[in-house]
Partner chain sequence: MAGVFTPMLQAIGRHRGVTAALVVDERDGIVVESHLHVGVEEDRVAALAASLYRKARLSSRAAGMGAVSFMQLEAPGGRLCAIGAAELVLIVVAQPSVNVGLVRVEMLRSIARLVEAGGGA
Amino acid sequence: MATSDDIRRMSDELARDPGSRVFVPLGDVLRRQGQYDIALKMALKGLERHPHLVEGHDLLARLYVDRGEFEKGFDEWDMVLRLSPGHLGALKGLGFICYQHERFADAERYLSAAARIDPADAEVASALEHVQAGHLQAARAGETPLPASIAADSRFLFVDVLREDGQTALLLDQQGLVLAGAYFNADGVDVAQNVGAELSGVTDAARRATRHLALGDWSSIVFETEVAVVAMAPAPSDGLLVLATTRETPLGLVRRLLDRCSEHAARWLRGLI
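Please supply the coordinates for the chain just given, on its own, in the form predicted on its own.
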């Protein structure tokens, strides 16, 4: 973090040499301090002298976004990509703006490109999950189709079956690993792997219980929790299909949805989808 001495030093350098590129780090410090107007004037003057400076356009884009001027911010980050294709900050910024305006397909495109550049970037991975959750909700509402890049993702296998908010399904293998489906929590984060880990071994436990009670092979289980109705059914190769709906969902509809998800999963496993 820049100290007051750092700010004074950069300010003095810019005063001595108005053409210095120090306007970029100085402007960023002022931006972080909330001095947007001063930083904006500095960035604009700096870019008059250095019109092709990538870092200058990136700074200007951030300032515009901080001021709520998203269209201008978009244009500046677009300029950054023209000057420096693959600029990580610009890709993330454009993805953010598109997400804010519910342009989920564009947001997914920019953020996927960012993820390819830096696969270890947790911020990008989290943003992608939020974007895909938003796109899933829009698709369920019939507002927009899923783009091919998302539709091909096995996490969205059940999007054509489950159209209402609060409905989600997972296809798990014998060890509880997620084969398909997603479970987005209230923050838009996919927690399917955690859910799968908690449910590992359920299929074997259900089989042992029904055999012990001489009930034959188990076909489905439906139970209510404090926040949802959950239904489970066996899947091929000792897997497990899990369906969750809201508590208001009639049990008859829960069973129909479970059957439809089971059929959908079976077709997917046979390579028919």
Given for the second form:
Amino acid sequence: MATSDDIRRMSDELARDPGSRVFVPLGDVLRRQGQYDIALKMALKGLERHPHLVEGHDLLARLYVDRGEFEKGFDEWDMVLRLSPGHLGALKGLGFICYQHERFADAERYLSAAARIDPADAEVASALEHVQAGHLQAARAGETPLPASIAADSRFLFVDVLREDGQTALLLDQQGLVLAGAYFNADGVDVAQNVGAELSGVTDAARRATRHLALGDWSSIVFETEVAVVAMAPAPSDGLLVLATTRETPLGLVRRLLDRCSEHAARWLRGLI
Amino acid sequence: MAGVFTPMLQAIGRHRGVTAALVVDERDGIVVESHLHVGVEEDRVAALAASLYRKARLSSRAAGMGAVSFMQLEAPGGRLCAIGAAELVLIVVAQPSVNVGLVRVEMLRSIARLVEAGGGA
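Coords for the form predicted in complex with the partner chain, given the form predicted on its own:
All chains and molecules follow, beginning with the one already shown.
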């Protein structure tokens, strides 16, 4: 337990040398004392000087989680894993966040990886048990995501996001080829490749229009057709996300679904799903 | 001199954030009538927006989704909305802050006028 002398000593050191890495232990002490705002400012400032400091990102992730900002916490721990694959704290943290959001399969994946790294960690073992129990409970309640064979099939990437009938999404690469998602016609045939190829042509016209009209890079296109509402957004690596919903779907909801699918696709492309 | 679309274009142009409202021939992108704020390049907007709408319409049909009615493009610098009938396209350019719901309703109301002027559906 850090004493007030320790805090003073670390604060003095940071005041003398703003580039010091002491912001990490000092921020952690302040976090434990519940002084989240001060600790957060300190961590953000420290990371400006040390953007690749693993323990700095770990501290920031913990602070975000303490403040209930799970999404930001997730991103920070994700960064930690990029900088330091197999980082135990990040794996545990990501497992915790996924558990909080009832993403049991993901939580199990992270915690299992943590348990492999440190089999003696009783905290991880206990968390893993909780997650597995939660997963089982959700499965019994019929809320479990999908069997592994289906979850691994990229055609079903968006089923967790699009739960209503008549909603479907496609992720296309820069050549207009389908990376993930499916589009079934009235006969039950997957025509994703044709639909994707045809619709991806619209983006060239959109790019040309926004460039010449100085509107900036286009962020979404929505058009209402006789049978569907189609929404498109740029995806990473010059890809394209195409969402189709029924005509009855309110346009505001279409926009939200498009955002959620975009986030989901980005995570999948980063290997997080 | 007031044209056949003048009241319609003026009504749309009165919405806060709208910088241009034009009726364009979809085939060649030529302006039929317009209501513009100062500084908007009429011909350029007409040609590009009509081309985009045409592409969306053709792509939608080829993808088996039928005819396109309303289309909206969003970008940091503004929005481009289009609705078409009888080879005429009503195009609206607006700032990002525009109430697109209101503009859309106004544009959907204008469909009948486009059909009438274009000589059929």
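Positions refer to the first chain, counted from 1. Just so we're on the same page, rigid core means the largest C-alpha set that superposes within 1.5 Å between forms. Not measured: the values here are computed from a predicted model.
Core-superposed comparison between these two forms: CA of V195 displaced by 2 Å or more. Comparing the forms between these two forms on their rigid core, the Cα displacement of L179 reaches 2 Å or more.
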